[in-house]
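A single chain, nothing else alongside it, follows as structure tokens in the form predicted alone.
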Amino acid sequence: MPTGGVFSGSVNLKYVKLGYQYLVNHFLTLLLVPVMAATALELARLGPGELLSLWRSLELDLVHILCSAFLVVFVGTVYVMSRPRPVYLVDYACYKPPASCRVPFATFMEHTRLISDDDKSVRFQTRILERSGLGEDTYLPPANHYIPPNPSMEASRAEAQLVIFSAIDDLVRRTGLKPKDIDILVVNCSLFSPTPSLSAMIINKYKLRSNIRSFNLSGMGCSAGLISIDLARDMLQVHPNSNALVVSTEIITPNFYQGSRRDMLLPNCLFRMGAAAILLSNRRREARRAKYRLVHVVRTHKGADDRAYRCVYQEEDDQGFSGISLSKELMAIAGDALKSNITTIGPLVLPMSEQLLFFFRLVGRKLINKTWKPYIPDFKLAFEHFCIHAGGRAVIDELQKNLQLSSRHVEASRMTLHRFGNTSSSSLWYELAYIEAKGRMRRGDRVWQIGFGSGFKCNSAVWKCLRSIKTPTNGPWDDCIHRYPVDVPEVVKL
């Protein structure tokens, strides 16, 4: 009796909670419907001569008429014309790396005793891959296959090459993009920086146009990809009738870490090989062939603060060896740079029913009870699929706490991770990939795109499917998306 009484209310609970979100965020609907019905009532109580008296009473003429419709018009050119240019997604790419390449546990394991003498740091890196939640298919460069690894500049430059160039390729072949329309690129790599360029490397590949606008992101952490993007978006908000090609990768064969301090040798268990080439456009013809519109991009730097600054830092230890360092704060930085963007966010995409209790919740904690625990928003209401950055297993378990969401909501994230590790700022694009190959982006779907990155940074992209997208047959998970999902364990003893 007790557990029936609990369930009904529960039930009951649910369907106030739905009763009031249909009537917060329908309220106009349901304002207007009752005063335009009695307005078509009252017309049509009237007679056919009552209404010509009416209409003569008003007494206008020609003038007024015309000038009417002149101020009508004005006002509507005017605000097409203030309105930003819509920017979509034509179609993307993800590199998908060969089996050559392929790094089991057992090997990564047997390289790591072969290269370093410290039984500790060998200990450490074992226990952080047996939590990682990273799989026995993850991928890294050629270079980091030798013994020891041969971190060389032609070493980097031929990963860059490989990952770039294929994943431009594949572009390519599905969208029959040529050079010479393309009118933008972006390029986002944060910890190699050659001189020339990336972005140059490109143009002298395909040949591109010389009046092309070219830009090279560095530095900017595992986020850079939204900042790519944001950046893409903006240069398309000024040229109008332009394509934009955006690349985002991290090359990995520069950045092994060969020392023993422990919040450096973190990256050589997570990071693997990955890079992904993205189509935007604003001409009008290209919204037929779109999959995605492009609605938001909020981006929140906390670099003021100095540990947020520093909690992903690149440097020397005290045998001169470079690596990236981890701070043990990371989780709790990254935390507080999500609360800041979703505060600006929010009220963007969240449905009024979510914004006024996210309010009363606020005024409640200021004026009545500050021990109030504060609201968070239902954003699966606003959204249908999330894609939050693969940065490591932590990450994913954090967002999932944060946003209240199931294990279906962070299937993409969690996966990734599992079969391609964290490649950094592409690896949302390999989430999204994944959504695809499992048949599950319908038109109309809203997609929110997370990704984190040193200084500290968290950046958001939300996006709206334009049409229903088919199964893909060509993507990088076309081998394996019939394994997925699959179970990952707490541990996995190696």
Second form
Amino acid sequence: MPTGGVFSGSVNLKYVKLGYQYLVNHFLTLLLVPVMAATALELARLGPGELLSLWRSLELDLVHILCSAFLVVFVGTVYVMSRPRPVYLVDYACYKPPASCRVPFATFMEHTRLISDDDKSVRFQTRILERSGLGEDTYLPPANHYIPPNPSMEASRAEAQLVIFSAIDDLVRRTGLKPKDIDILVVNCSLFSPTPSLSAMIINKYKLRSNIRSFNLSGMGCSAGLISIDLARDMLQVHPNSNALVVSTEIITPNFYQGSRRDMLLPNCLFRMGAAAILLSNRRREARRAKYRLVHVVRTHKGADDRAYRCVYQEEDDQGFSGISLSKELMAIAGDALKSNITTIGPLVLPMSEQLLFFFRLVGRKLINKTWKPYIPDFKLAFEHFCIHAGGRAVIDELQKNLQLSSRHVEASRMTLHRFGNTSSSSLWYELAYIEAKGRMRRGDRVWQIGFGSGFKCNSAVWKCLRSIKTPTNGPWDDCIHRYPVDVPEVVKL
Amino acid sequence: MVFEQEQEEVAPGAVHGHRLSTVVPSSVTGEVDYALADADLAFKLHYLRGVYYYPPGDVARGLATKVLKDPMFPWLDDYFPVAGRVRRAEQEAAGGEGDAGAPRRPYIKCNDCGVRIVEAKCDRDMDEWLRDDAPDRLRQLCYDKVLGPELFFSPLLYVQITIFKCGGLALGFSWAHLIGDVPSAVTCFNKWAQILSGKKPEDTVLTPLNKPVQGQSPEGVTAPRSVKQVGPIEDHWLVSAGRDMACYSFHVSDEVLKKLQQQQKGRHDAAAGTFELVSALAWQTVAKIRGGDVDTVTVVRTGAAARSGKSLANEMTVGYVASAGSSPAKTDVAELAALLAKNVVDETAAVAAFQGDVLVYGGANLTLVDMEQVDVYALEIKGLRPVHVEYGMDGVGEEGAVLVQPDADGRGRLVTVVLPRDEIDSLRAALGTALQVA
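Having seen the form predicted alone, could you give me the form predicted in complex with the partner chain?
Entire complex below, previous chain first.
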């Protein structure tokens, strides 16, 4: 039967692929084994007497031996010293807002209706919310529950203190971290940047050391979480035996858009309250209890291209209201940025089999036939888990298509979008917490975190799991993980 | 000094600085619908307005808005229909009864939309405010909104928190009568206070589900005598009376009660309780100021026996009493009280079954409302008992209403009348002598 033939054909192809992958990825082993076998046979054949006479014929004296030993020791030391220090993720904590911050769809729509006179923008926001992929349980800060919202500086600071201090307190509980042990502090919050900075606020609250190295990153968008991790990693290379505290958050209070421009209304509908605190360390003794080790961070910035630079742009509209406009080309630009990032990260993480296929297809496109489609490497061979920034349903759909991922791989991202909304730079940590809460994180698993942000930037981080994570994890998902995954409908009827 | 940025012109002593926010149930209710009973729909044009006054002091100072709001989230988990919004049922399929223009049956969509909280300030001392006895002070302390014109976005409950200059606190509840009667409302508010004080309240009973009554009275039948037919009402659920209505409260001390009770001694049918006596006094006074013509009164009572135990229901009995022949202005209070005790014609079922839109309070007749068995002073916040509670009503028709509730120490009675504003002064004058003990 034709179907039988096709089926058996595809099964055969699968085995061919597997065979090819095994051959290429274990090439060196497969080459080395016969060589070692031959050498061993030869040695056995020669016998001990012959070997001893071979040794004497080299005429080595003490000086030669000492110099060789010295050389070996010297090379070995240089090698060990020049290796990068391993960076361990000891633990992290995600902020879970209280039920008093909950915003159901109906309440959001009612507030929008009461605040805005513009019928069209109300209807537009209803349509956005219906298709957003958010659930009825997302959170907005207390100031946004007022009609109209109350975006004062005091309210913004209050939100910052609430989310950041709660996340750090949770992290301290989980790790036993002492304030005097924090050597490096990196805080990223894109849209709220008071004086003194949020990092100063943390230093003040927790009475951190006066020689702490603190950094406050603002304006860097939703991918700033991975930029902070990169900065902390670089600092940990320079400072031995240190702990780094990284805090990623986005403060919603000051950024409510009060106008009616459609491209600026999206953030109102999607952005929600959240924060994450991460403890990184390069201390040897932390390796025993650390959850992950940081393997790679790859950053790609497309800002040199004008279109990419302007695609997420904060400006004032005609009425003077400040908002963040998202251009219609956002998805295309995100796809481009992702391709650039993949091109860099591919060789670092993909097994040789995929790299060869990609290389040959690339050569073929250049030399043989320009119409061949570029080979999309199978990243599922390189990673067990994917954390895609929950920027919106469209972003996750686009990446799922581009990377050819199954729905199980993007489940963490979709469910985080449903439960917590778009919490900006901290969303990657909520997604990681989801995977852990589901009990899927095993020792040796590799995780790929991908973040997108204004600029336009695409940043990736690769982690390797050092120990299997047991449930329950005491994380933000504990009280509701049994309900997940939920089926998120395409359009929710409001 | 002139402040350039002043947003509103604040009349001295008025309540100002209103800030609105919303409180929702703490967990997802799920898209359930709460069906409204026929009795519920009969009361849909009325709104309960209740104010609780708390004295200044350390406890009141510690009652920040957050302290008052936080217990509301779990409270609304139990009372999730109160956090819903009114919707109309989908159009029936072609071939259903009634023409396409007939209004579809309303129900509550439990979409967790929430309850509106209003924060306000008043630059006067609470004592001064209470002593002033201004008519319609209730309206300033309870957010003055009704259901409609956009039913989709109209909350069923508003809670206003007003802080006085001295630190005293007033809590004003605006409750749509549609969702429950006076005892339901008061029990609901008391449960919130229990959660605030850390106690676990009784379970909320929302079953059995409401079903439309089978034996509906056919079209074309006139309304029962207790109520007045209005409408048809579209989406703005308020019938504005031709005249401006105002609430006014006065206290009937227990000495006055004793005097009234003594007056009915010697009558062979001395079966009248305090409600009958007090409301008879009010009936007589209103008849006097109107110069007669208050021959029939509607009586709405909380019969404890008649309650089914459901936490949200409209189960007050509705009936009417006709004064036999003589004008109430000239009849003894004791005589009127006896009529109220014995001669009530019960029309509860008829009112529920009636298909059109009706005004129960103040529609056809002056309406006397019995709130004696409702424990309004039980709304203790962290052990702080209210010093004064008054309940009024909005959406009352021109005939007016009289609400009789217990007072602070339980021995006297607090009476709130809802009358056209120009009748309030005459009422005050007429009552002046009646309320004296001598």
